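The chain below stands alone, shown as structure tokens; this is the form predicted on its own.
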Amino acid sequence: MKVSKTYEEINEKISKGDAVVVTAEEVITLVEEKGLEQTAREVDVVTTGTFGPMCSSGVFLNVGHSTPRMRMSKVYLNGVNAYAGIAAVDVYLGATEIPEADPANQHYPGEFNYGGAHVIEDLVAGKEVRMEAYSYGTDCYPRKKLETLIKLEDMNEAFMFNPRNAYQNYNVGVNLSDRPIYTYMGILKPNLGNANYSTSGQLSPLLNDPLYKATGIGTRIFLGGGTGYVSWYGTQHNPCANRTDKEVPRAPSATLSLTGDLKGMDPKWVRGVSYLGYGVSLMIGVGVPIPILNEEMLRSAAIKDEEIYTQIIDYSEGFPFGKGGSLGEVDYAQLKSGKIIIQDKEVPTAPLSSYPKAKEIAKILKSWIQKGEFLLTEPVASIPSVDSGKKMKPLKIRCIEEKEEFDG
């Protein structure tokens, strides 16, 4: 008889403290020892984790009304611009925003020492942040200027809303040029001097759920050390990438839009980072639980690094100018070995994401579930999958004819 479970059955076991929960790393050994069917009968939940830079992130903040009231049209938090074109005292602070005074890459390569991601980290850490707000003034909101110190606990609401997180697989970045280049994949040394990657492989959430059977709109997750949810599929969601015979994409594919209460997060899992010559990003911890409803879901959740492939991309010309395509394919076991072969040359590898931190996230989520503190939510809607036909579209650049105007 085939294994068949429901969310309700698994949640009942979680509530009673009877659920069997293992990490995506631990389940590999169990399947090898006991086989797929027996493990699927015994295991109820597999936990995943990733901790890496996720640029498309930010926070919505309601800072509260001053006296007299103010309709804030420009807001700066520690000198970083927060978008205020929403409502009177609602703002959105993007992780990659930098202060207007930052020289950026005028003195190449720029240092980008502080930006939106660092403000978010400071807020989560309970630090005071300097807020400057400006307005044109209205009859109902007469105040035109405000300078104050504000903390996360002072705000009415503060929630993280990230348009694109938890990329399902990603490129390996290399540099074929004869000079160092500074990218969101880190510093890439000339003449294939190094190769950087940024996925936790066999622990990564969407690589353990390649067809999104367990991950959909409404899925409850670990986000930034607190509880969050999948709110939508993410921007640049591309489920139609080429796949292996185990349905795992061989290139960047699905993404998730995530949200969660900023006040419940931990600065250990929300960290601002600076990339020399590129900009600012936010390191975020994400963990997704996978209910083992059947053998098929377990088969996916027991994926191994050597079964996950990705593409080697040149970031000197291939990526920025759309030239050349892939330089080759490599699996994550090879990447994690510390070296790979590209064009007959041995190239050292390094991760931008942290595998030890990913393991820690998976274990924390496992402990929450084992203690009955974290129940699973069945998605209220699925995200576009392989058969949806959804593909990422490039920008269509249309020429705009400029017409000269003459007097008389």
Second form
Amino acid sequence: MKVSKTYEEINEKISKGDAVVVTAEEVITLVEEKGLEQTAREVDVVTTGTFGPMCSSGVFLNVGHSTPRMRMSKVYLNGVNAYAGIAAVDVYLGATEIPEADPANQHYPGEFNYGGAHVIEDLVAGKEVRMEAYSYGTDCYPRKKLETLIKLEDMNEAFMFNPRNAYQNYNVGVNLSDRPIYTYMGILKPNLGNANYSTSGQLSPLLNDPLYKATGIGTRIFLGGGTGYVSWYGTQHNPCANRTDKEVPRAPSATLSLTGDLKGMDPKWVRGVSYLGYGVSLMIGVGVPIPILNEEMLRSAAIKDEEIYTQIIDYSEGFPFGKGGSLGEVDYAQLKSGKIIIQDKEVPTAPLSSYPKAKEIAKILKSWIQKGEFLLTEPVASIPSVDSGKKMKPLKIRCIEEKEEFDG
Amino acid sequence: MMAKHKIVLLFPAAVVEQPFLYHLVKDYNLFVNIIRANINPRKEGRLVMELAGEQEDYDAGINFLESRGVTVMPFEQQVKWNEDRCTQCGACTVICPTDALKMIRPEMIVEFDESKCIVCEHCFKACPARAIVAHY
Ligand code: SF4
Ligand code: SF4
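Given the form predicted on its own, state the structure of the form predicted together with its partner chain.
In what comes next, the whole complex appears, and the chain from above leads the way.
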């Protein structure tokens, strides 16, 4: 490799307002026109983006102490239960939590109009949220009940902590059965009525950094309209998935655990959504900057939709019951064309993750870097990659030997 | 003078089984073109249709419906797409039967063409952001 830059050099240029920053879409034409080496010399940072449903998300909140004090053991925000099994007035509100009174799928398919993700969106939008808290009371925390209104700005700390975001590639969901099914991949119409997918393809963060050279623990990112960080690799991180010769996974692979200050976020990029018959999820905007330290990193960042493949999975039987494998492989250019062929049938496609919004995120991050407001961080540790041998394990259900007990 | 309009009829549960369309055709000389019907015994019903005839007959027909407790509404602005709420996810575009909600490619931008909408309501709950709402 002829080009070799460091984080320090790039950050110096960013601070001076001299850095050359392009989006993961713009870089494709640049490399086509100028070639890899020339572009790697000129471009300092490539920005990526994604805006899609990410169920494994939530927020830690410290709501502050009342007088008399209270060790909150059950907390509801707008009727949605927030986990209070931590310190006195700390709670964790998960995106997919629904109110206890929600009929869920008892009236199938359930509507799931409001849940944890909507509370998070309301908080970010600055709205008042109704809080109810209950406790058993202790000598140091005597209060047993309270009800109040609270806003994000009233809280001491509020930060997002998402155990699994930014999936590196994801399945295409279809339905082979003869009835509609309601899934986290949206409504899937019977007999291959539609095919839903959910990544931003050539703009997606980890598809542009397939071996996690730029993305590691401590990487500063765009999260929900504010600044966030990669805190760990995500749950179900599966770097050893099958890959193309460009090292890009052909199936769901790496994931990231992300964190960021909720108070700096924008409700435009933190949106509660309701999947009919499935539940509540949070759409979050994520953007990761990739420093172009050498040609290799640029080659990865210049990936095109037609070079990224994924698997078509049946969600009527294949996914829920672990039956059968992939129904075929498609690339993102085919998916984006609006139609793919499955079992000789032309099937319309829908993305669920928004490409124009992903592009907007990549552009916002680009402008932050161009203005010198956002410096890059070198990861303090890498996340497990292809050489880690790390694979996703299924849960084995074992027989629990019953204790023989006689009571007299 | 001829009158021809797309209208939406709302039937209270009590009258839903009465033969309104028969009367419109037979007694008022009107042409009826049903676009969409959602009628169930003893439940509130909804009918989207095109009604045409002489202005005089048309007005009399509408009066007849209203006198029987049927609410008659213009078809336009039945469905509102809230662009600010829309996350451009595209989920509705494979659900909408008429391409009223459509993805413009290759930009991947979702647009709503009200004139193509037949108020089938499929998109209301299929939209995860609840960006499409009824106005009736
Ligand atoms: S109501 Fe039906 S026709 Fe109208 S936009 Fe929604 S899905 Fe399309
Ligand atoms: S389903 Fe709703 S949010 Fe998604 S594109 Fe359609 S209108 Fe917009």
